[in-house]
Amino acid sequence: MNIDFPHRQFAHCESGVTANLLNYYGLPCSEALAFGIGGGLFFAYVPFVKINFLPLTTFRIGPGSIFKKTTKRLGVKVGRQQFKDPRAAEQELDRLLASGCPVGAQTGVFWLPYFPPAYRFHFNAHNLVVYGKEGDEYLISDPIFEEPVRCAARDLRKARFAKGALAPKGKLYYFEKMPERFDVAQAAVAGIKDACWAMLKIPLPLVGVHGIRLLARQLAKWPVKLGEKDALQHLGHVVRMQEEIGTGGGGFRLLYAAFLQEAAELLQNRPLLELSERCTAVGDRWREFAVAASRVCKGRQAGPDAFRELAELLRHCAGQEEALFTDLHRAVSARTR
């Protein structure tokens, strides 16, 4: 069983899988468009939730939400399944493939042998598309790889039933029915309003621009509160989540700027072009933070003063994002009145 599934490489797994599936079913869709319609841009700093023993810092909405929101806003009917029994999960995957259906799957990165050893860590929300099976190997479109890959059935089984936080429990998802027509413009507006609400209006100090300012306050205290070794470990974790975990750089801000550029043409809304440039500037400021933080992690700067300077950069990011999303909400709300 082998489906003629066009593979395209992207920066991030979930938005990449979403875009690849939409393209397969006939809707031309870039990764940026899928990410933006899904309201993917976000920020949260949750110090009491630990990932690999370090505080949760995320620059995107929760795993699965981009696919769920994008398909819902475009009117795509989706099937989803989770399993307790790995054998039943594998049989269902084979049945779907035999019916000609490419299948999205949630997996644990650590158990996927085609990942280079340096990139294999315990993250259980990695998404890919299974599009065929030859012998005992599955054919996989993993959007963060340049070419399609193969994975032995026993290894994919381990990855689909990885233990720990965000355990996938064999999760599969696939398109059941496409709508007769798409209202991509309306879906883009809904995605923009969703991101604005998440960054500005959620009444919790941990999320959105409030969360960035909370991280700035706590980061400034880390050398005294945690000691030098743990402070550097916490700082390195923030940089890794911002720049290395499939964000495309700048904590997804550069990807979101590309979405706003597409949305400007889609909605015939010129102010979105200027806002796209401002979003790129925000992404550049986040990268400036990452570069400065990396110098601290490598010992080229040290001490509480270095952390206070980094905290000031974060406050600047928060201020830029607060102004950006306020103006963005105004730009799309004026169009839809």
Partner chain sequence: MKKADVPQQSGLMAGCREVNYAVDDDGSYTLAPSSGWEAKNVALRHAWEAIIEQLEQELAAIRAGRKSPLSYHMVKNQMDPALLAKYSGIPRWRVKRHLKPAVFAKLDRAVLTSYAELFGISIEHLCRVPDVPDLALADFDRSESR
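Form predicted on its own done; form predicted in complex with its partner chain now:
Here we give the lone chain, stripped of any partners or molecules.
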């Protein structure tokens, strides 16, 4: 019951899964396009949700959202299930595979044996496509790996029922029906407006550009508030959330710039090309922050001055993003059909 599933490696798991599934069902789609249509770009600093016992900093919209929004905007009918009982979850997965349907699954990273050991930690919003089963092994297309991988049923069961923050509860998702016609351009406009709204307008201090500024304020206080050792742990964690395991670099900003470049052609909207370049500049700025932060971590000098300088870099990112998304919203609003 193996499905001929074309695996492609991408930077990020969920947008990669979405793009690969769309591709399988006959809509050629890049990862960037899936990410953009799904309104993937985001920022939030949520100190009361802990990943690895440290505050959650995220550069993308919540787990499941990219797949949900992309398929909805393209008019794809999808099925989605969560489970209480691991045995039922496995039976349902086998049933779907037997019916010839590649299945998306949310898993924890910690229990997946094909991950390099150093990358295994309790992060539960990973996505992959299961496309077959041979004996006691599942065949998996994990978009952040170069080649398809295999995973023992026992390990996948553990990964699908990982516990803690963002627990997947065996979540499965799959395509039920493709629409007869797509309006990719309109879907892209909806995705862009969505990202602009999320970055600028959500009236919560934790999210969007407000969230970046909040992180800057808090980060400047870490050395005093947490002590040197914990401050460095917190800082290293921000860098990991920004750069590790598939953000495509610069906390998804470079991936989003690639999307804007594609959208410029799709929508015949030249201003988007310039905005794509500005988005690249923001991504590069975030990478500068990562370099500076890693230097502080490596040198173990958690002086208040070093952290204040890092906070200044973050404020700069916030300022650039505020201007970028304001202009982006204007650029697509003027052209909406």
